[in-house]
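We begin with a single chain expressed as C-alpha cells, specifically the form predicted on its own.
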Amino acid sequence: MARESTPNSTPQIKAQLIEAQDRFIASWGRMGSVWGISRTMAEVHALLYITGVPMCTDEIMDRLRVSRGNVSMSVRSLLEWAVIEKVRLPGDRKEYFQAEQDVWSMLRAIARERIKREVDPLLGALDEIGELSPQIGSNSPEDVIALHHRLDEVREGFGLITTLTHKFAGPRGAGLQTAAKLLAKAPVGRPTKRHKATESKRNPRRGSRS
C-alpha cells in the first residue's frame, strides 16, 4: 500500500495553510447571525484573527472577495465593538488592522456589546411597558397584579445578566474566564438521593452485587 504523502514543500503548506483559514473564516462567517451582524463583518473580524497579522482595506478585499464598502462598514462596526484596533507600520501610509489576539479579551468585548445592543434596549422597553400599564393599587385585579408580576420578573432576570455582564466582562478584568472555569468544574447532572430511590425501585438489580 503506497505511504500518503506528505506536505514537505512550501506550496503545499502554504495551500493547506490557506485553506485552514478560509474554513475557520466561513464558520465564523455562519456564526455572525448568531451575534445579530452580517456575514461580512464577521468574516472580516475572522480573517484578521485567524492570520493574526495587520491588514490593510485592500488586501481584506483582495482574500474575502468583497466590495471596498462591505470591508469600510465591516471595519467600522468592528472598531466600535473593540474586537479590532488601527495600527500603523513603519513607512507605509495605509491604515492597517488588527484583531485582539487574546480570547477572553475578544469573548469579554463580544458579550459587553451584545448586552448593550440587545438587552439593554429590552430593559427599557420593559420600564416603558410597566408605566404605560394599569397601576397597582389596592382594588387592581388579578390580571393588573399579574401583569406586573411578570414584567418585574422578567426585568429582574435580565437585570442579573447585565450585572454578572459587567461584573465578569469588564475591559480589563478576567472574571469571564474565572466564570468559566468554575462553572465548568460544577457537576452536571448528579442524580438526587430521591432519583437514586426511584431508580433502585424501577431497577432492583442495578444496585444488587451478582
Contents of the next structure:
2 protein chains.
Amino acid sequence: MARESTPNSTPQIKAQLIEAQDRFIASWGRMGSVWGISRTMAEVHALLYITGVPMCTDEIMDRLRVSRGNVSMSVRSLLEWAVIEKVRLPGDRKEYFQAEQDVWSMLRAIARERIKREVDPLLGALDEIGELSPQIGSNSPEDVIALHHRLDEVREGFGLITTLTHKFAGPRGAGLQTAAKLLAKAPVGRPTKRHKATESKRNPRRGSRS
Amino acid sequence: MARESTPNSTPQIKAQLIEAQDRFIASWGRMGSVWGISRTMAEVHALLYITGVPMCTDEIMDRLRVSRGNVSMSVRSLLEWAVIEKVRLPGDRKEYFQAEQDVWSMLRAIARERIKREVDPLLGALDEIGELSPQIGSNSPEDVIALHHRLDEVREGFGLITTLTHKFAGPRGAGLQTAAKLLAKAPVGRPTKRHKATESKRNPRRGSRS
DNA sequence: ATGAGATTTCAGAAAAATCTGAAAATAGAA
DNA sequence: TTCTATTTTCAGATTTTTCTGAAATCTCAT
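Rather than the form predicted on its own that you just supplied, could I have the structure of the form predicted in complex with the DNA?
Below is the entire complex, every chain and molecule, led by the chain shown above.
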C-alpha cells in the first residue's frame, strides 16, 4: 500500500521511472497532434494513464510545465471524451482526475471521437450535396450520373464505417477487442482484379474543359 | 463519349454540377485538416476523385486557386499515398494526374498511411521506453511493475491494430471491405462488468508526492 | 451569508502549420 | 546538344492553432 514511497525504491530507480514516464508522455503527446487533439491534451491523458495516480490541476501543471488555463481546457475535453474522470478526496477541496485504466476503452473512445468529428460531418455534407446537385433524369449527362455514382460510393463506404464504429466502439463493452480478435483470425479477402479508371475509359479529356 | 460537352448539358445544369463538386471538395478539404493532412492536399485529391478527369498542374491551380508550389507538393504526397497516379498524354509534355476511383482502395490508403504515421512511431517509442525503464526484478517496487504493465497493454493494443491494418489494408485486395462486411454481421461482445480504477485501489495518493 | 480556495474564461502572445512565388533544377523535343 | 516548357524547391509571408496569465466566476466549509 505505498506509504512514503514504494518499497525497494532507490532514488536511482525513481529517476529512471520518471524518465520513462516522461518519454511515454512525450510520445503520446506527439501522436496527439497527429490525431487532431492538442499536444497538451494528449500529454495530460498520458500522464494520468501512465502513472495511474489521480492528480489535481496544480500537480499536472507542475509535471507538464503548462499553464493553468491549458490544463483546465485539456481536462474538460478529456472528460467529454470520457477517458478520464473526476475524483473527489474527502477533506480536500480540489478536484482530482484519474484516467480510465483499460486500454481498449481508451481506443474505443478515440475511435468514437474521431468518427464523430471526422466522418459524421462528411456524411451530412454528402447528403446536402446530393440534394443540391442536378437530379438524375431519364437522360442526364454522363458527368451528372458519374457525380451521383461517386457521391453514393463515398457515402456507402463511410456509412459502413460509421455503423461499425457505433456497433463496436460504444463507451462500454468489449466490442472493439472482440472485433479485433475476430478479424485477426479471419482469412483475408482475395485481391480484386485491378480495375483502374472504372469511370473514365480511355482518356475523356479534350473538350469539357472550361 | 462526350465531345464538346456532354449531351443534354444546359449551362444551368453545368453550373449546378460544378457547385456540387466544389462543395464536395470543400468538405473533403475540411476533413483533411482533421486527418492531419493539409487542406490543399485533401482538396486536390477530392477534385481528381469527384470529377474523374485527369488534370495537369495548371488546371488544378486554376480550379482550386492555389499556388503552383502548393499543388506540386500536394501531388507528390498523394502519389506517395498511392491514391492518385501520373498519366501522360502522348504529344503533351505536361503530367496529368488521376485519382484512384475505387473508394475502398482510397479508404485502405488512408488507413495505411495513418498507421504508418501515427502508430508505428508510438510502438517504436514504447520499445525504447521499455528498455530504458527500470527492469523488473524479484521484488521491484509496485510502481515499476505497474509501469511495465501499462506499457505492455498499450503495446499489445496498438500492436493488434497494426497487425490488422497490414492484413486488411494492403494496397491491393478487397481486405477492408471484406472485414467491414464480416463485422457488420458479427454479434457484438457483451459489455464487460465495469471495473473502474483497476489499478489504484482505494486512493493511493498521499505519499509518493515528491 | 462570507470569503478563501479552486476553477473557468478569454484576449492577446507565441508557436506551428501552411502557402506563395520566384529562382533553380529537370526533362522532352528537335 | 540546345532550347524551352514543366516541375521542384524553399525562404519568407500568411494563416491557423495552441498556450498563457490574470480577471471573473464559482463553490464549499464555516
